[in-house]
Amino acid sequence: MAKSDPIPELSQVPVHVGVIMDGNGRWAKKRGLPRKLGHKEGVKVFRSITRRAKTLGIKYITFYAFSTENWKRPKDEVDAIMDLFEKNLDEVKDFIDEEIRVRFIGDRSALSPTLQAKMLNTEKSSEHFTGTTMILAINYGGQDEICRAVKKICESGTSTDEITPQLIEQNLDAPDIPPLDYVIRPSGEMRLSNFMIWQAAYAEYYFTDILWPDFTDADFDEAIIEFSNRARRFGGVK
């Protein structure tokens, strides 16, 4: 299917989709290119899939952009990724023009002050939109998020008897965003890699061998059609 193809017929649409953008480096290596060029191509796909999600009526889509473990990568690659974040936040006006809300999750304290300021400004500029929300997970790890939530609860003086799953959820990075319905991971890897492990408790999963820079709107449609045909029980019986 091409980008101009009509919206597929869907019996159910996920409210919140998570995407683990994987395979940028391998895509570049296969072509004899520097890994950072793979990330640059991946940004183009991220932008296209965000727009396709809006077209399909998906309310929330979260992209795993940079994990707490990604700091272990070569410095020049990490620097290139951070430069890409800053450049694309400068260019995010097109999302705002299309009334797509932009938010971020993750520990911002390790990011540059300039990037933090741009992230905050982008969130404020789009906070009044009520259609599709795009969330970028930057310096994010599911375990780290839960640890930070528990620390906040402890620092508030809450007793252990008062700690509930609901209280932990209220202290996560974006407590107002619903849990994940669906997690899509390209590149052939079949693991969650510390991505939104609390929010993905009852998510459906979709794995494909396609490397992220080669992932098209048609591939996204195919994944959403697959979700549409699944039966979700949430621990019960239907």
Ligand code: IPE
The other form holds:
Amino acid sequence: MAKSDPIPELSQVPVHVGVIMDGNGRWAKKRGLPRKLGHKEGVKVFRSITRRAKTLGIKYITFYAFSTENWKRPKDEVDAIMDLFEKNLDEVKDFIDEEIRVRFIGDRSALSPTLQAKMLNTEKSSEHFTGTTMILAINYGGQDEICRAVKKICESGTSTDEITPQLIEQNLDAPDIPPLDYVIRPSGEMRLSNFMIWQAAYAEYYFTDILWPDFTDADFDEAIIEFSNRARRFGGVK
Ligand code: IPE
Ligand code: IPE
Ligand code: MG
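Please move on to the form predicted in complex with the ligand, as the form predicted on its own is already shown.
What follows is the whole complex; the chain from before opens it.
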């Protein structure tokens, strides 16, 4: 199958896919390289999978890039990851040429002013695209996002009987983006690690042992084909 071909046999395509990009460190370690080179390699895969998602007609794809818990890592690793974000936001121009809308979720206030400015800029230059939206989760934690939503609700003076799941959803970081249909996690770990815990309430899950830097477009296609065979009931009867 050529890289640009859609998969022909799909009966359903997920509207919103979440990807927990994991295994960069182990990939580097296996090769005797510093962990930061694993992250660098992981960025290449992220770029390729974003394009593949667009080809497959996936409307929303969210990548977990840095969690609220990842600050616990050694400073040089955190600095290297932040550098990669800055560099790649300069290179995101080709996504914009390809009409991919870019959004961010997470608490931006802890990020450098330069990075925050680049994030805003990227969102602005791509906000008019209507095809595929790529969402990057940076300094993101599901618990933190829900907490921040609850704070906003309290500050607005809402009375307790007005509190509904819909109201909480409206106060999350990207209220216009639909919930996750599918969560893909490479690297063999079978957990969410605080990724979109609200939005993943009815998601399907796909775990694979492949480390993120080794994850190919064909591996992504395989995951998407697997999704098309899942029967979803949302608590009902089918
Ligand atoms: C995922 O790869 C990238 C981030 C969490 C930033 P890891 O760095 O967690 O790789 P492993 O899990 O140590 O192999
Ligand atoms: C999850 O990976 C966070 C990201 C991929 C950004 P981690 O490597 O941080 O997760 P744990 O620590 O194994 O749960
Ligand atoms: Mg990890």
